[in-house]
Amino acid sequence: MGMPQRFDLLVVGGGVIGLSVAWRAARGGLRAAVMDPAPASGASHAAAGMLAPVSEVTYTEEPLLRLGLASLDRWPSFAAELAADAGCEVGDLDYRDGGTLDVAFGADDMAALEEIAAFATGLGLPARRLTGRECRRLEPMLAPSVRGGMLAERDAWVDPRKVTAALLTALERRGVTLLRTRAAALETSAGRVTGVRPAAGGTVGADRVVLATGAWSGGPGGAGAPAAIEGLPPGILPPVRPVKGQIMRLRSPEPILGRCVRGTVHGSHVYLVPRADGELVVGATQEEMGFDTRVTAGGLWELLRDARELLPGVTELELSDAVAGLRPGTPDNLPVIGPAGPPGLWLATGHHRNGVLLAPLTADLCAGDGDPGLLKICSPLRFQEHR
């Protein structure tokens, strides 16, 4: 068939994080090959593209802001470099650096929003307090009711549908063979991991697996789980879970939103993300129901109604598209980067909502650019050692 019966890196998972490691694998000179019976069509393809560390800081998660960071200082070249191995311009990829407006709404929104900020500002991370006034000044569109917000200026957003089909042409054109079907075992050879066997048949030889196969990388999971990849240690698989997020399309002619805005509403998290061409990205759920992908009329309706807060306006635009993703959830929201016990298999999962943002650094990582300290905060060994 032509193609080649080994290969320097095979990467089990076409999401995103999957398509991310091989394109950097095959930039830095190594023949490369992705498996996935479907690329792009998962939790990549539901996400909003929020590349947003400084705006979701939290006082426990210092290291997952660490990792933020570094990927966000990263996208810069990565959508430069993607967009040359793409043939297209960077502006193609709906990639834009304005910032996040986080608002308030009533007395305790705005105390918690003020000691984010207070927190974001102590660790050296601009984050401008706003009165309403000059929230709606940015954001004419918003709420009268909005009581002020916080303007983190490093953050910035993509379109993940554009990055992933741009990778996707991206492998292409670097000659990375893309197999469409479904990783069926490891095959191993005196302990060390050796290639993949697909479910078609056959065998695929690598020198390194990584598995990057997102909420199913946790193996068997109950009802609509798919089938676990055969043929790992005992202990190996880290404790990925699905959280089930629901997500929402609508479009106008023009833009409404010059920036991401987020907001807390009914005690739940609402964001509402641009795009260039009038698309206006709503979400999303957070819901623990395992493989379940169905869209609900209660979660959408739960996704207008606050989003009506923020945005009045938005009742008024076309409804354009409706889906569920499963992000890869780890108990201590921190994603699952390394070696992960026998020589050759590594694993690059567990992003949770972060997958768009840590693309850049999972692939430097998996390709051994990175600070050791980040992969060590990422180490699938983690769990292993508490087990």
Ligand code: FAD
Given for the second form:
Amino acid sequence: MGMPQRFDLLVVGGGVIGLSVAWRAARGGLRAAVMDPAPASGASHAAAGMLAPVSEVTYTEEPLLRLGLASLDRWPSFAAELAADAGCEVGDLDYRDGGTLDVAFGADDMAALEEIAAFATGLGLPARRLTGRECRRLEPMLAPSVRGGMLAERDAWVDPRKVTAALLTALERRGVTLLRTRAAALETSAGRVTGVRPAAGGTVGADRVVLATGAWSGGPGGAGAPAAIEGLPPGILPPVRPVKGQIMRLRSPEPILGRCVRGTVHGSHVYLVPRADGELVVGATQEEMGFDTRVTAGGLWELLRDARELLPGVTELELSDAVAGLRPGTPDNLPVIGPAGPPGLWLATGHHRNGVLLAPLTADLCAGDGDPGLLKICSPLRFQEHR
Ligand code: FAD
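Having displayed the form predicted alone, please output the structure of the form predicted in complex with the ligand.
Let's see the whole complex now, leading with the same chain.
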């Protein structure tokens, strides 16, 4: 691969996070590279693309809400700049901002929704309570048994596959090097990270290495785990674990929803994300299954069973795709972004359920552009201190 090479910034991992970090750096004038044997094929390929900090809100997760809102604010300019750099239109990314409608069926779900709506409005967030009739007026295809809902008006959504494709094009146009190989080890010298040893051999030198390897960021795993990146003292890599999500894509001639719809059915959560071309994304399971990415009959059955409660017409649609992805989960559900300890090493991982939403903020934080208070929330050192 024509070694040796040296870069200002080398990003290991080419999912939505790594590609966004490299793109932002290249826009800032840095000589950047991305190393990944299969870019855009991990969780970012599976993701639904909801940009939904408000409808994901829970009482215990206010820091995550702060991060989500800060990144949602960045999405319009991120999408516009990305489209311009990739030579396409914002509409080609399927970026839309019509809000998320959370619906409830039973009395318990209604009570939970009321509490969330009160919490959200108490924080000054736009969350409108709706009757069942108002929900169906917004979305006529919804089941008649919907009792009520909450419209999180600021929430948006995007097609992550189109975003990563645009990022790859934008990187190429900005002259960013894409190294299609696995990172085997980090190179260090006098305690400083100086580059990466690719599985293909040689060394790629960099002033800064950013590890953005998603669910594969967690150091040596258990049986069945892929090889960890070597070369670091123990305790530097964060406790990231894979959280499996199965998701399916259906197709109808016309969009059958105008916005994202979520609901709780028999205690499990299901969501529906419409695309402009008639695709309807139905997601997603949450399973602790290690690095297993099999799509199972049971997983798809659960999704369809629950989706049909929300939208009875769903079973008429054509099934066009079903995949499983691995979310990079952390013990506190917050991402891990920032300097990792040894000089020259940053982490940008652990985005769990919100990596698409948080991509613009992550890219800005890695470029030194963003609220230091937000960077502190994400500090990798919060895990190292307890070891
Ligand atoms: P990934 O996309 O997994 O990329 C990691 C990359 O690292 C991979 O390409 C891999 O090949 C590479 N890699 C690993 N090891 C190495 C190595 N040693 N050397 C080089 N490269 C390596 N988020 C939202 O915001 N909204 C949603 O609606 C949403 N829906 C989701 C639905 C599902 C079913 C799933 C699974 C996730 C969903 N997410 C959603 C979460 C989101 O997908 C993730 O948080 C996000 O994709 C993480 O991006 P990433 O770049 O860190 O990881």
